[in-house]
Structures are given as structure tokens and as C-alpha cells.
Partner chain sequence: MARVLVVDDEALIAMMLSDLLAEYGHETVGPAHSEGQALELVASTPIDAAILDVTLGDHDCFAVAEALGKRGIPFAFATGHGVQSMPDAFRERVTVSKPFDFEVVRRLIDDLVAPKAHL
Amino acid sequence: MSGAGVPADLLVVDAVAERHGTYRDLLGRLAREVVTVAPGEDARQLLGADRFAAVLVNLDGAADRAPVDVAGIALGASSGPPVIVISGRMAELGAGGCPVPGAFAYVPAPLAAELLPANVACLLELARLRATLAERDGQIEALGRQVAELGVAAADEKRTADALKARVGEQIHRSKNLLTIMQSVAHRTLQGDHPLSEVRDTLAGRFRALARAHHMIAMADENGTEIADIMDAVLADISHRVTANGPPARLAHSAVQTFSLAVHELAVNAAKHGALRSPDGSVAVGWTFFEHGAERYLEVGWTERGGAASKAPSHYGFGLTLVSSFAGPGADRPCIAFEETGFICCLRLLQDVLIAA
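Can I see the structure of just this one chain, in the form predicted together with the partner chain?
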């Protein structure tokens, strides 16, 4: 066993100067330098120098308590170097039960030539192992922290990836849904024997309405879309001839497209066949919450006035068929009426497509 690897020197504190040479002889091979000093101020300063692998204090032979004080300082520094106390009177000093932490050894005096180096070597090895252990502990702790941090980072990464995947999945579904709706709109619009130029305009208008609705959904959060915002967007071109009033009400994503398209159809019909054909014609849009049994729903009324008397068509086209799909609870037939005063209808939005405030 040797103190190899432990940087440093040995400090020996002994009041008896004649013994100093012996220490250097006995311990020379265990340290770079064996520094010997008498107890006192010099010894205290050296103790604070932080260059010693171990400190030996011989308590015997001094007239005063100086060696005991030095030993006390050395032993009191818990993080300091290991201490070897040499004394023939250890039992009296009571240091055998010394509660000081850290490396500590007691070597009885008078010195046995082979005992001291063996003790010092042992203690140095112990200190070295303790230092290694502390270093390993630090490394283990650092590694543990790193593992924990990596775990957190991995969990974050996974969450982000999952959320992204879910959003992409949702977007794909929404796009396919939109494409299928466009397919349906095209399928319906291309039926009949309208001139191609008219069909082209109608189809473009419907696709624009869907695109606006799609944009609103994309911009909206999970709280849905305010019905007033839908009205503003869909009725922007005829806003000067429309009044729109109602309490705050939010529509779920799933309803926004069809509802927007239905309102678009009503606006187009009003301009083409209804009140907006006349310069004095106008439209009043209003919505109110109603209850039917356990079902709460929002009823959106569309009332045209100021134009010519309205006449029921021979069959319902795309717009009225779409409006009919908003018939609502308990209603066998949609609320659509062709009055003398103008066209009237209402669309009912059920609870499952409304988002509670």
C-alpha cells in the first residue's frame, strides 16, 4: 500500500525537535516531503495551507497544551486531511472516543518504527479511497441527474411528437372531409340543365363560402367560432342590406362549414330570387336560444322583407335542401315559408354543435 496518487506532503507536529529527524526517516517514502514543525502559530498556519495528505500530532513532550490545541484544530476540520495522534497518554486525553468525523488514527508512543509508516500508509490509502468514492458519488449523482434530464427531455419530445401527429391526423381528416363536401357540392351543382357559365359561377361561389368557413375553423381555437363572425364573413357582400342580431353563441368546428354554406345559399337566393332583387328589400337575421324538451337549441331566423311577394319553387334546390337539414328537434318539416312579405326560414343548431360559454 502506498499513498501514490494522493498529492501532497505530510505534516508532523511535535514539540520535541529531536524526534523530527526520525519522522523524516520513517515517512520519507510515503510523501513528497515530510514537513516537521513544533506546535504553535507556525503549525496552525501550515494546517490551513491545504497541502498535506495527512497530519501527525505528537501530544507528548510539550510543557503546555499547544499540541493538544493543534490536534483539536486538525481534528475539528471535518473536510481536512486525516489526522494521526501519537501519544503515550491517550486514555487520559479521552481521544479514543473522539467523535470527530473523517479519518483518524491513534498511534501509541513511544513510536514503534514499523507501526507509524504502516499507519500513515493505511490512512493515506483510506483518504484516497474516500476521495475516489466521493468523486464516484459525485459522478453517479451527475449521471443520475443527466438521466433524469434526458428522461424529461424524451418525455417532452414524445409529447410534442404525439401532439403533432394528432394535429396532422386531424388536419388530414379535416381535409378529406372538406374534399368530400366539395365533391358533394360539385355533384349537386352539376345536376340539372343550367347553362355551364351559370353553373361555373354557382360552384365557384359555393367553394369560396367553404374556403371562408375552412379558414375560420383553422383560425379558431377549441372554443369554436362565434356565429356573429360567421354572419359577418358570409354576408360581407350584402352587409349594407342585412341586420344580424343575437346573443353570443359559438359553433363547433363540425357545423361551421355546412352552416356557412347554408347562409351563403340564403344570401345568393335572396339576391337572385328574393327581397334583395328590389332596391328597398332587406334581410333581418336573428338568433335565439330555445328549449324543446330536454334539448336546447339555437334558432337562426332569416326574414326577407321589402321585396316582392315570394313564391314557392316547384322543387327545393341545393340551398333549400341544405337549409332543410337544419330542421331541428321535434320538427318534422323544416321551417321554410314563402310569405307575401317575403321569404322566411329558420335553421336550428342543436346542442351537440354548440359550445357552452
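To test you: the structure above is the form predicted together with the partner chain. What is the structure of the form predicted on its own?
FYI, this one's just the chain on its own, none of its partners or other molecules.
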């Protein structure tokens, strides 16, 4: 089996030029090309070309130190191709101290014509087998890398799928909660004998508040939603008459919808019955952290100023009932107060609905 990366040429180093044609005739059918060269710089350059499956070195006929020099050319690099040494004086060569690495074969000069073809055929087949083995090793290494990469990709896909599955589960849970809240809101809104147009507008406003809250939850990560972002979204229509400030605080997903709806009810109440009915009226919203015994909570204050004196209603409707549910345990002052200066209320968010507070 041969391929582009398999060396299939032979290099013959022989000082006797008259023998060069004999090599090509004798070995030409075995190799892709038989290259003959005399000892010297050309031979050294050809040896460095990394294109030969084997090297034949004929030491017979080389003068003086030439046998040792020729052997040194072919055998000096142990990492090169295998070498066949043709000589009638192998004993003298060994005695001369020429380094001969293990990857070589010795052919006596008188028997070169009979032994060379078989030796060359073996070396060429060895070169092909080595190239095939190297190619297979490369393929195995590449497959190993692919398997490792596929393992990493599979692990990533599993993590992504698990995260998506968890996200879908959370979304289903939130959607069910939203539907439950919407049903409760619709039921409470439709109670009483209010005009249909008023009920329709009230219900639409409450549903819009819930939709905005649901969108914020869907867009948020596991770190919850900033109180400031909730205020900006719910109070967008009256933002020019509201000041809101407080420390960074994030609300858990489980409380975003009801809190957003409570703030919406406060805004609607201010516009219909409170300070925002007056051109000079305004609302200040602020929040800060408090501790009551072992309990830590976030208190959100809503203060209306500049309108007529607020009056307590005969009974609490849906909005004020929802707001009063945020009083929290251990409250040392009323959650809702109707003052001469305007409406005031406090909403308390306990530690279990706050994230990194």
C-alpha cells in the first residue's frame, strides 16, 4: 500500500560511475526512481531530502579513505532511511572504526546482483508498512481528539439541555402562577356594582401590570429583579411626578408579580383619589433595609404630597387590601395612613423574597 507520504525512491552512492546504469536496470522495476550519485556534497544533500525508502552504498572501488567517507555519508544519521552496504571488505570497514548503526544490511560485493533485489524489495515494503502505520497512528490520534471533543460537546449539550429543561419548567410554573393570579384579580375586580367601562379599564390596567412583571421575570436571571427596575416599569406613565430612590435590592421571582401589582394599585389610587389628582401633587417612593429582632426586611415607603387631605374609605377594595398584605410581622406603625398632608403607606418585603440583600 503506497501513498503520497510513502518514500518509494532508492538512493545509490557509488564512486564508480560505470556501475550506475546497472543499478537502474537491476532495481528500476522495484522502486519509483533509482537515483545514483558519487560520494560528495551532492550525496549529502540528497540524503537530507527525506524522499528515499533505502540507501545503497557501494564501498568497492573507493580510493584511500573513501570507503570510510562513503559509509559516513550514508550511515552518519541514525534517523535516516535504512542502508544496504555493498562491500568485499566489511571486516576492514569495521576495523577502520566507521560507525555503523543497526538499521543496515550488508551485501557482499560478489553477490550483489543476486541479493540486492530481495533486500531492496524488503526495505521498500518496510517503508510502506511504516508509512501506513504512521498514517494509521495519525488517524487514531485524530479520532481520539474527535472523541474527546465530542465528549466535551456532549457534556456541553447536556448542560445546555438540562438548563433549558429547568428553564422551561420554571416558565411553566410561572405561567401557572400568572394564570392563578389573573383569575383571582379578575374575580375580585368583577365584584361589586361598578360600571362596566370602569371595570374594563381597571381590569386591563391590572393585567398590564402583571404582564410587565411577567416579562421582567422572563428576562431576569437567577439573581432576581432590581426593585428600581420594577418601579421604573410600573410607574412609567407617572414618572414625571414621582421620585424613587433606595439601595440596590433584588426581589425573588416569586414576589415580583404581587409586588408590581401592589405598586400599580398605589399609582392608580394616587391618580384617581390621591395627590396626583392635583397639578401640584407628587409622590415620593423610597426603600431601605431594617431589622426587627432576628428578622431583616426591606421597607418601601410611598408618600403623597401636594394634594388634598386624604380620607379613609369606608372599606378597603382590592388595591388597598393587597397593599396592606405587605405590612409584615412586627410592624410598629400602620402600613396605611390617611394624613392631612396626603396618603402614606409602607410595604415590607421580608428576607425570604430578597436576593443578596
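Note that the structure is predicted; figures quoted are calculated from it, not measured. Positions refer to the first chain, counted from 1. So that the term is clear: the rigid core is the largest set of C-alpha atoms that superpose within 1.5 Å between two forms.
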(message) For A15, does the CA position differ by 2 Å or more between these two forms when the superposition is done on the rigid core?
(response) yes
(message) At a 2 Å cut-off on C-alpha positions, does R44 qualify as shifted between these two forms after fitting the rigid core?
(response) yes
